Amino acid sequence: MTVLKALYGGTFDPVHYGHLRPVEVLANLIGLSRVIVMPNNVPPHRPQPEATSAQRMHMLALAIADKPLFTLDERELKRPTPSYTSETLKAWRSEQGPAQPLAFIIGQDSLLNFPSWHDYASILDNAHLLVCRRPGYPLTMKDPAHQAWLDDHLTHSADDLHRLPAGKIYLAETPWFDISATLIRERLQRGEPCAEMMPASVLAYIEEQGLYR
């Protein structure tokens, strides 16, 4: 069976463990060995990030120095340009050929906002998704059209994933951590304690660059 690969994107302004841990029941869920983790650098559906593109790569290097199942890829720290999904996964699919398993992970959150990305319909012509469950959103898409995509995509079973290059959704029973990057900013603006939200040494890195003040 070849092995699955799994791309992780985001603004990670700061990483904490919201993001890291989901993750990591997800990879045992479906017998992931290594998650590419993607900083972006233009995200195009939200504000720009507080830290540049350098302090947000330095945490989310310390955040996995002592992960051996998360990797970093800078490609989209290079590009100028809006980061979309769908044109960096044409990107890597040409590198890693037809046949390759490929995935990208997501929050639930992220899936029923989905339909609305650049270019949507043709990401899962190049990988498959695996979306993290979020309480309190709902398993259901708005538009009948959507769900009925959703509905055909959909898989319960961790072998397609490994079997198939792309073209399923798999909607993984993951941990749910009331942590937001969004929180934590404000939660350092005013001085309140985040040593529970993220890693030691992503904290450390913080206070000594000044960031979120």
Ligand code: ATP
Second form
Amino acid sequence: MTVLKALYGGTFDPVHYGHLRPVEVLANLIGLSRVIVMPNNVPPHRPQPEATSAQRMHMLALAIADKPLFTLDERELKRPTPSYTSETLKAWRSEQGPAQPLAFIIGQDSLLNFPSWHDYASILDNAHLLVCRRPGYPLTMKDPAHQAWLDDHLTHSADDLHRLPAGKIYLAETPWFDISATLIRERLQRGEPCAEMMPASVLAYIEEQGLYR
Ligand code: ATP
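Following the display of the form predicted alone, present the structure of the form predicted together with this ligand.
After this comes the whole thing, all chains and molecules, with the earlier chain placed first.
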């Protein structure tokens, strides 16, 4: 059987346990052996990350150093301009061929605003969506048309994700982590502890670089 491959995009400013732990559980639940983490270039009209691209990349490398499930992909960071997820997945699909099962991992908050993403419908032409729970975000969409889109693509079968190349949305029963990068940046600025929210190596690097002060 072909092995399902998954990409996980985000700003990771900084990476934290809310990014890593639900995905580790997800991988066990559905039998994922590899997750490719892909930090993004933030479009100029959106608030810019506080850490540089190199620092975000370095923090991710530290965070996954002892976790063979994860690998890093710099393709979006290395491009001179921000890339749309739809374009990245189109390119990945053409590299991997039409039969390879591919997936994109997001948190529940991202699913809720997913219909506002550029060319969102085409994302499911190229990949499945694997959604991790996140506390404080409902499991249903506000707009009935978006809920109908979700219902149309929903699957409860991990087999579908391995059998089909793309097109399914899987809401994984992953544990809740009430952590966000925003919360961490705010806590660090106030000098509050964050040791339980992220790997010690990442926190040590943040301190050494004087980030988020
Ligand atoms: P910020 O607070 O700066 O907006 P963030 O913590 O939400 O950042 P991102 O880098 O924007 O992190 O998120 C990357 C991906 O990780 C998104 O799909 C997001 O939904 C998911 N994610 C982030 N935090 C969690 C969490 N605590 N639980 C589940 N998913 C999460």
